[in-house]
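Next up: just one chain, as C-alpha cells, the form predicted alone.
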Amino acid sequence: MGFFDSILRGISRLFKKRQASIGIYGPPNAGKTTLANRISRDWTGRSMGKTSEVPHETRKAKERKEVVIKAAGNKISFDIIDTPGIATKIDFHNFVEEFKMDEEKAKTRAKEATEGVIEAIKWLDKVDGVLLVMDSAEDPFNQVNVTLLGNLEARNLPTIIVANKMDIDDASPATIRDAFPQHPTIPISALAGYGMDNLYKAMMKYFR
C-alpha cells in the first residue's frame, strides 16, 4: 500500500467510525431498566420502558441511539440496549405462586421471558460494552452474574460492573468489588441517581 493510499484509508476510518452501542445486562431486577431510564433520561430527557417488581418486567430489548453523554470536559454518543433480564430457570408456577398472576399470563410471561433471554445472548454479538447491573443488596456470586461474566470476558466486551441498589441499607458494594476484582465497579442508585456522574466518567474512560 503507498503512502497516499495509507492517509486515504485513515481518513476513510475517521469518517466512518461506528457508533458504540452499550448493553444493559443483569439478572431479573436488579435494576437495568431503571438504569437504562436513568441514563436516558438524564441525556434525552426520555425513558426506555416500563419497571416492575414483578420479574422479566422486559422481555424485549430496547434501543435508544444516539445518547450524547458527557463527562469530564468530554462528550461521546453511545447506543443504549436495555436488554431482559438473564436467569437459567424461568418457572411459570413462580408468577402464579408468589405474585398471584392467573395460569394462562403467567405461562405466556415465562414462554416470553426465555425468547427474551435468548434475545439478550444474541445481542452480545452486536453491542461494544457491557454495563453489567448487580443488586449490591444480594450475593454477587450466583450462577448468572458468574456465568455472564465468563462469556464477557471470553468475547473480550469492555464491562463496567454496577452496583446497583445503594439507596438500600444493607447494600454492600465492596462485595461486589471483591468477588470481582478483574473490572471496575461503580456503585449507584439507579432509582435516586446516587453515583451516577461516576459511572458517566467510567463510560466515557472504559467504552471511547
Given for the second form:
Amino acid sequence: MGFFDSILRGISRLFKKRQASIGIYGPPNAGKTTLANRISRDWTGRSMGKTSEVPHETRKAKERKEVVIKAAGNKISFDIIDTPGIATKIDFHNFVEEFKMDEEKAKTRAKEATEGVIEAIKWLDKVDGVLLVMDSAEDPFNQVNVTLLGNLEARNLPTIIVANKMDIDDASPATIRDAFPQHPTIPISALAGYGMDNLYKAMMKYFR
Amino acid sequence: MKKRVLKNGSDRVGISIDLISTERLEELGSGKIRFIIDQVKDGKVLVLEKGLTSSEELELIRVTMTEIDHDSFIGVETPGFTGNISKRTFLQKLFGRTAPPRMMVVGPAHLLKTIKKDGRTIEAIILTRDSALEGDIREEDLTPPRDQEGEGFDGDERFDLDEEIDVVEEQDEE
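Show the same protein again, this time as the form predicted in complex with its partner chain rather than the form predicted alone.
Expanding to the full complex; the earlier chain stays at the top.
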C-alpha cells in the first residue's frame, strides 16, 4: 500500500463506480455498534445491531447500504459497515466470570469473536474510509488503536477518529487528540447523540 | 515456561524471556509471525529489538485469532513502541508509511499484562505466583486452562503452574 494505491483509489473515486464504503472500526466496547445505530437511525430510521456491555457483542460485520447523509450543505450516500471489535486476546473465562455467562455460550461467543476479528481485518481491503472509534475515558495508546492507525495510514485510507463516550465523567478527547494529532478527532456521545452534527460535517469533508 | 535446574542444584521455575535481535528477525523473513506465535504459545516472552511494522502486527493479530483454542492459548499481549505515528517525514507521508517500528514486547496474554503505555514509556508486568498472592491478580489467571493430556477440557480443571512448566535441563557438569 502506498503512493500508487492512493492514485488508484483516487481514480476509482473519480469514476464513482460505487459509493464510498465507510468502516466503523475499533477495539471491543468502544461503542462501534452504538455509533452505527445512531448514524443509521438518524438517516434511515432503522438500527443496525444489538449492543451490550459484554464485549464482542458484534461478531459479524453488518452493512447498511445507501445511507444518505446531509450536512454542511452537501448530500452523500455511504455504505456503513459495523465491524466486530479488534482484539489481541479473547478469553472465554472473562465472559463466565465477569458477566456470569453460561460456559458453553461463553466458549461459542469467544470462538465467534475470533472469527469476527479476522472478518474485520478482511474488510480493511474493501472500505474507502474509516471511523475509528475510541473510548474517550480509556488510554488511547492501546495496541489495537496504534496498529489500526498504522495500517490505515499505510493504506492511505481517510480516517476520522471518533472520541466516543463523552457522556462519561472521565472522558478526555484532548488525550486522544494529543496522541494522534495527524487525524481529525471528533468528540461525540453516540449514546446521547452529542456531537453527531460535527461528525457528519467531518464525514462530508474527509470522505467525499 | 521453562523449569530450570540451576547450578546450585535448586529447582526454580520461571518465565523465559528471549531477546530477539533485528538480525534474527530479518533472517526469519516471511516466517517471522509464525516464529513469534510458536514461541509465545510455548509460554515465552519475547523482546524484539526492532518492533513489527503495523501490517505485521495486524498479521500477528489475524494469525493469533486463528490459533486461539480457549484451552491453551488465549492470545497475545504486545506492548511496544511502533514508531511515532504523529511525526512522519515528507517521504513517509508520500509513500504512506508510518515511522520505522521500535522495540516491542510480545508475550502470552495470560502471563504478560500491560499496566500503562504512552508514547514514551511502557509499564508491563509478567504475572507470577507471587504477584497473585499479593492480591491484585488472581492466581488462576496465571494458568491457562490447558488440558495436559490433550483430551478435552471440562472447564473446571486449571492445572497447576508448576506442572505446566516444561523442563530444560541445565545441570551442572561438575
